[in-house]
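Read the single chain below, which is given as structure tokens and is the form predicted on its own.
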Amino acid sequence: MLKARLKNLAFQLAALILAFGAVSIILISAGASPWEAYKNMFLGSFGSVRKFAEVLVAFVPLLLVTAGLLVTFSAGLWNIGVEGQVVMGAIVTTWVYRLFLESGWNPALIIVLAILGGMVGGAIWAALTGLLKTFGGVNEIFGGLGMNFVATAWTIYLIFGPWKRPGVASMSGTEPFPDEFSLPLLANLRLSPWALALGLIAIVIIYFLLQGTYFGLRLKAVGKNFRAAYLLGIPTWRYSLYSFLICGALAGAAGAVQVAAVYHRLLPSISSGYGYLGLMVAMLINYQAIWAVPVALLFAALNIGSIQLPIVMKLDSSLSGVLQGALVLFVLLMEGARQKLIKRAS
């Protein structure tokens, strides 16, 4: 058992080295120093308390999305529509705020209702993709991509239509909500400890749901072999829908956090691409919830740290995306190589 774990660790380290090696070659070909680039990215993420707080701001929605995707991946489903579910969570959160802002209710209650509304919105949007697959025969990848486009278009319509700012409609989004209706932030920082707690609680719940419950066992059985699970009496279509609902609720929570704790309004790019980034994190950790926190933190740090590249080195900040993609690619390649070696040995 120990030998197998060491071999697995060796393959993962090899993937990490290859990813950084590939990105270093790209940097050298562009006439830039890889060491300087990595140093600036590190300092841009961890060089001060404020910078690290920004990393955690990005970490929270990414962790929530990853937690949800672990459920659908366990059920053997590629929930590409998670990006749209984040957006829909933000839309419904904004709608709840607009509905209750002038009600005279306690702001804390309205914040809770807004976040719960975002979770319901994300869950319903995910369920539509699940229903298209279960009863319409539409592959969840194509259904999810279509729902993503609809959610994004709906956001633009609301910002430039019914919810536009008084006298003007712009890409800056809807009218900001009053400060008392935002999740409390740490002093002089954009980080909400409540949002951070929500993300950590979510991944802990998903970990125990998948590892220590009868529901999680059945969900994995559906993912491993849909036909066999059905023959064993597991209501496979229900478990597929359950996984979409759970994932959508957590993605909706990510959208709600973006509105209630980060931007305090609805923006055209409110998801910040966390849905697609969460897919990369989930694949990189091989769907193991125990690795979600450190890897999501790494990806958040790469995103925030890369902001320094155009400022200090005149490099494009998209380098972090190249590195993230390279990490996933080489991890998948090394995992494939490991599986082949195992088959040959047996």
Second form
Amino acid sequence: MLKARLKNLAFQLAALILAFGAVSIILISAGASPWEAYKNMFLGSFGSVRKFAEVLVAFVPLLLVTAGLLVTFSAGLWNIGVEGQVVMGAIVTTWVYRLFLESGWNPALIIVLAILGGMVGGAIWAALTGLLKTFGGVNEIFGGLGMNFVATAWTIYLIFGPWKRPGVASMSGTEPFPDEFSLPLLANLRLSPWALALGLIAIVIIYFLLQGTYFGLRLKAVGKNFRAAYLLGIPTWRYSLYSFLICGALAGAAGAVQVAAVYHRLLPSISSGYGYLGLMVAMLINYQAIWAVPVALLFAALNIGSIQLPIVMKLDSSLSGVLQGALVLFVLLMEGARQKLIKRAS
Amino acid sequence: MQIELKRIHKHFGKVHANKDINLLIPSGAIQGILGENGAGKSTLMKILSGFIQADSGSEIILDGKRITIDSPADAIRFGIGMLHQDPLDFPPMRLVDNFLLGLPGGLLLNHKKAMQDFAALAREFGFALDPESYVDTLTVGERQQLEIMRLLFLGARVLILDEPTTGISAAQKEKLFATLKKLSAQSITVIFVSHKLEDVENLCGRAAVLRGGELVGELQAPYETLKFVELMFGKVVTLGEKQSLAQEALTLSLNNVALEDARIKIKHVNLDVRAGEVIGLAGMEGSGQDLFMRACAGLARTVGGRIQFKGQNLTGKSYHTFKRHGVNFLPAARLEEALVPGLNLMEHFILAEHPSGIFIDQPAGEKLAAERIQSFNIRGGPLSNIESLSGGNQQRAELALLQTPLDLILLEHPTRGLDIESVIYIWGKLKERCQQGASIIFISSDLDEILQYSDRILVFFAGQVSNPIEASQTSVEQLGQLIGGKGWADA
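Switching from the form predicted on its own: structure of the form predicted in complex with its partner chain?
What follows is the entire complex, opening with the chain shown before.
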């Protein structure tokens, strides 16, 4: 048992080395020093309290999205639409804010309402994809992709249309909300401890939901064999929809945090691509909730660390994306190799 | 081609699946390989056809030359082709395309030549196969014919058939045997793997019996059946007395039911099933019995008529409604439809119990699993993943998942591919349910099984359904005729 676990670890380490090796070759062929690049990325994410706080700012939405995706993946669903669900969460949060901005209610209440609104928005957006699948026969990958485009187009429409800034509309988004409507932030940082707590609580709940509840077990049965789950008496399509609702709500929460704690307004790229990035994290951790926190943190660090690269080394910051992609590919590849080896050995 | 197996050993982890097997098969022989499930037949054949490799020290000698077979492609290069229990073809493709698959070399396909070869081979063996039609329109028997043609076309001089008579009709079996005899006359060596004594007795000039991974005996025709049984099981096994447990009360009644799917229409079915009664459904695969059975479970829609269950009208209701009223359906495709690969035995038992509450009660689950594993004699622990169990154990696990109380059990091929002992065990368990008042409807392609265990029999032929036939007043011959479409005027 221990030996098998050590072997697994060896494979994962090999994947890590291979990923960094491949990216190093790309860097060398571009005439840059890989060591410099990795050092700068590390310093850019862990070099100071401010930088680490930025990593955590990216970590929260990523963790929320990953937590949600663990649920849909367990149900055997490829919720590519998670990106659009993040965006919808942001849109509805902004809408709730705008609704109550002048109401004179307690700002704390409005913040809570806005975040809950974002969760409902994300859940509804996900449910639409789920309904398209169960009643329209539209594969959730295609449905989700379509819904992503609709959600993004809608933000642009709102920013340049009904919600445009007084005077002139611009890509910099809607008019920022007053400070008292922000989730409380740590002094001089953009990090909200409340948002961080939300993300951590979410992943813990999802972990126990999937590991220790009858709901999670049924969900897994539906994901692993839809036909057999039905014959075992599980209302399969209802469980598919539940998983969409949960994932959508968590993705919506990610969008809500982006508005309520980070940007304080609606931006054209409000999701920062965290939906797609979350899909990568979920694949990398092979759908095991226990790994969500470290891997999401790593990915957030890569994202933030690479911001340094254009300034210091004249490299594009998309290097982090290359590294993340390489990581996922090599981990999946090594997993394939491991399975093959096991088969051969038996 | 003469095959000699010398000192064949194969270990899977701790399991010694083949123990020092030595066997000589002369060229042109029809060699039977007999044994119950898990006797090591499939392992031996997979070694011979390159799917797995034997332990070092094992030798395969072909016409006096020692060879190593590393893959199925290797095997076919040496002239060894294997016909699997589930034909390895590509259902959404045309026959001729399947025929061309696996042909070595060449980027470009020579369709015209392939068509000619196809036609020539089909004519030689009297197979009525249309090269332009699609594989998913074929019956299992026809797919076997296609696969035999493909292997011969690829140059096979040794043909291995793994349990080829499961799932095909009596008429198709006759045709298969005729084909194999013809091949043997052309000095093609045929290896026929089966657990059915009768088939081996009818076809094979010689037979080897495997038990527990060892070759326990070789016999030549004419055979003594009892000797066979003793070799296979190490003891004498009998089927037991046939007994009816039917009671007066009605469970299921079908009134003028009509059914329809893309391929078949069934009209005017009337049937009353009594508590404790066993109804066998006979017919060639795809004759409508599967549709009929799914309709009895609420898994296929009726287009007319009424389905009454214990006095309640359940017409048009879903399977879950039927299930709540005490109907359970066990499909033939175990890992595809009945069980969830990736979940363990305990998780299956928990799911089947429909527990309320939120958090999984682990100790209770383990206790439940341990009880069921013991009472259904499943080889595996509560935490064994279902796909790691053997076919017979999966089948027992399926039975262990049946809910209690239960009034109607619908089974598709409940004992397909299982050895006699497992068959007897499974029917023993089913008959216990009958004693408690459950009715059973089952599909089988094994007419002996239908005659042995049913009270009444329905025969299906191209969507026609016979009146219920008393099992005690019919015979394999009569049923065989009906299945083939003869003698329907008075049925």
